[in-house]
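First comes one chain, alone, set out as structure tokens in the form predicted alone.
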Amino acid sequence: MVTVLGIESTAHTFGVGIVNSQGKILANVMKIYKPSVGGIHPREASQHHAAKAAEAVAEAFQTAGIKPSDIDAVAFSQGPGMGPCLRTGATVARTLSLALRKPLIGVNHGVAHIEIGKLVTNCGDPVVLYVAGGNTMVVALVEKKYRILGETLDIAAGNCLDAFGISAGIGPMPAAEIYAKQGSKIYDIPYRVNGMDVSFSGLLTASEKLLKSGVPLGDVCLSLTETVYSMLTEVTERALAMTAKSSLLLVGGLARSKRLCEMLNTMCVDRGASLHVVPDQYAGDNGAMIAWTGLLMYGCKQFINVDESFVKPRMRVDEVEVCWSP
């Protein structure tokens, strides 16, 4: 049996997993950086993840209830995500490798959300819709990568919303989702879908400038979701008609906003298809996932060398072959 430990080190979370072949998660230690105000700092993300490095191992390590010398391999993040991130996750785990002379993975982050909502929700080969604060993207398995038919011009769809809700004061996701329920009236605001593409920035700068005119804010809310999820179910739809798929896959960290899966479960069911929503434990980033995917590549012999192990923070998951794919 394989045994892999994956490290992940993106953006706020410091993510610590070990999997084995059997497809079974032993550990998902996660130790997350909160900004005490505005959104995510990237250099003191990666101090906090720095220092929280050394616990998080020891901690999957005892949760797993195994040795250091019982891994086969050990999987990093090497992008996309911050930078400073990044490097700080690949420093810990070049260290790892070197000390216990096991193979070194460098892992797609994007692919690794894929791959971990496959295997907890046995889905087959979906449709997928990458939903979250740094990412936004319909994708589909096709000759051994997973191929892009639609994403983001701009900033994330997770990216919008956190944004707007702490510029009015209310924190990120999911506050915008809870203060929509408060809402009654919905306004006109920027729908930007262009063939398989979206676009959020015009409707971020619509919604703030709605509540500074005096909108009530559950009215801006409402608005702004309602809007940015069916923007989001148009394009799933689309790519579901074009690639005759007949299941839907939804990961990353929207996959949490049950206002997004009712839309998304009412298209699908409208079509035919079935819709598989990511576990909320592993809709976020998680060091689970870096290990699963890391240990389906361990499959391949896909390694690589430490002097060659540099991050990627613009890492695109059409650059990955999936060489386990069938």
Contents of the next structure:
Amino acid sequence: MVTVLGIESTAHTFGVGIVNSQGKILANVMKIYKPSVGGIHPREASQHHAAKAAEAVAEAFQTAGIKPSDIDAVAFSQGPGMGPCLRTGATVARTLSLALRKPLIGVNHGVAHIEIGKLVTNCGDPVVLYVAGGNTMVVALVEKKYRILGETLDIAAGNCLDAFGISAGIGPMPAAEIYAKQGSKIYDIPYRVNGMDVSFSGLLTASEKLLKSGVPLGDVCLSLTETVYSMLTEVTERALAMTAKSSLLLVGGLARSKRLCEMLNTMCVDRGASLHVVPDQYAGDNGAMIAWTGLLMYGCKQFINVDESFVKPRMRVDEVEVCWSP
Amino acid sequence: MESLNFVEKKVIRVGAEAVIKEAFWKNHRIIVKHRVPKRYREESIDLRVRKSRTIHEAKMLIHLSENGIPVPLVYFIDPVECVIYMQYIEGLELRNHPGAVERAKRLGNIVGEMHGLDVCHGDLTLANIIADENQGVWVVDFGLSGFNADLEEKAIDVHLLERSAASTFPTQTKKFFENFLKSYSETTGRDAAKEVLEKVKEIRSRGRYVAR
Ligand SMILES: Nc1ncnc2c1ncn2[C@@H]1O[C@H](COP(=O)(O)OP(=O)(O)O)[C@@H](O)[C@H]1O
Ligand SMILES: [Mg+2]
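Next up, the form predicted together with the partner chain. The previous block was the form predicted alone.
So here's everything in the complex, that chain up top.
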């Protein structure tokens, strides 16, 4: 039996997970940085992570009921993400790897979101919609790589909804979705789809303008969320049509959105496809997903040397050789 | 439209947004492209999207036909039901065509000419390109296209095409794209092509953690 510890530290969450080769998640500890005002400040977040790291690691070992020497490798999220946050996680991982004399594994954060979704939903070989605060993409596994079929050409879907909520004074998601329930009228805001790509910045600006012009907050939230989710569902349907796959996996923080799930489900029912949604506790950033992907990489010995373990803030999911795929 | 006496025949393709049927009008074989309602979308958004794309696609097809770009001729438009009746192109989608890499040369000329007219396609994937039996290449599906395309939109076309090739036949992508680019830059001129390629690189590196 192989056991891997994984460290997540790309944005607001410092997470430590421990997973074994039976796919059992032994620990999944999260310490979440909450900015006092506005959006996330990378340097403040990284200071939060550094302050919480020792405590989180100790808690993970305790929850798992194992000793540090029982693990076989240390994995960390190498990118994409915010430089200062990534460096904090990497430093903790290197220290553990050296102290315990266990190999180090650099994990792609996006691939980890996908792999944990596959582990817990049992979805076969799906098209994946990965939507979160910092990422929006539609991918599918083709010849041992997660190929990007579509992505955002500017800001991420989660970023768009969070930014609107913050500027409207209601805070980040799920605020916009909650206020949307009070809305009744849908306004025309830019619906921008390019093939399987989307773009959200025009829609964000238009929503802010609507609000300033006196349109009720509920109506703006309804127009915004309905438009964003419709665009995401449309490009996902295109990807299903193009790849001729019949399974869809939804992962990332926005998987918690009830309305997005509902739309995707309607689309899947109409196409005869099946929808699989990652459960809430593994939707947001977490350490278990890094540990599990590290474990898959352990199987094909994808290790890195400590002195070459640089973080990659702009790493792409299609850089990773998915050596563990059948 | 009913009075025009179409003989509708079989559904030949159910695309992501449209149902494509083969039909006959006075024994002439035509394509009927119906943008069907999507239940997942709220009604007003759904109608707005379908209607605007139908009208827009028809306008663009007519514009491109007049400028000698190989696209289906438009016969009739039904903007209420969101239907376009158009020329039937005999052939195979490029993604299923064994000679795709070779046809990339012709495709480069066509996309180059289109970009020369400041038109972008908006969904330039191998499913929207048809190769006929006479070495010809045709482009379809202009619902997401744009007039007055800027550098970014042209670059997105090139980016989408390459990505579509990469996810369809990863091992031949390089040769396909080389063939495409050679004739593309012959048509647009070296400098214009270079500018587009620079932009493609920039687009590729974007898209995550873009702070606002
Ligand atoms: N004029 C045409 N002649 C022949 N085949 C066509 C024509 N128009 C569309 N098709 C076929 O139908 C498919 C779907 O049509 P398309 O216009 O691309 O709709 P969608 O938006 O659903 O992708 C195309 O990929 C092509 O194979
Ligand atoms: Mg098409």
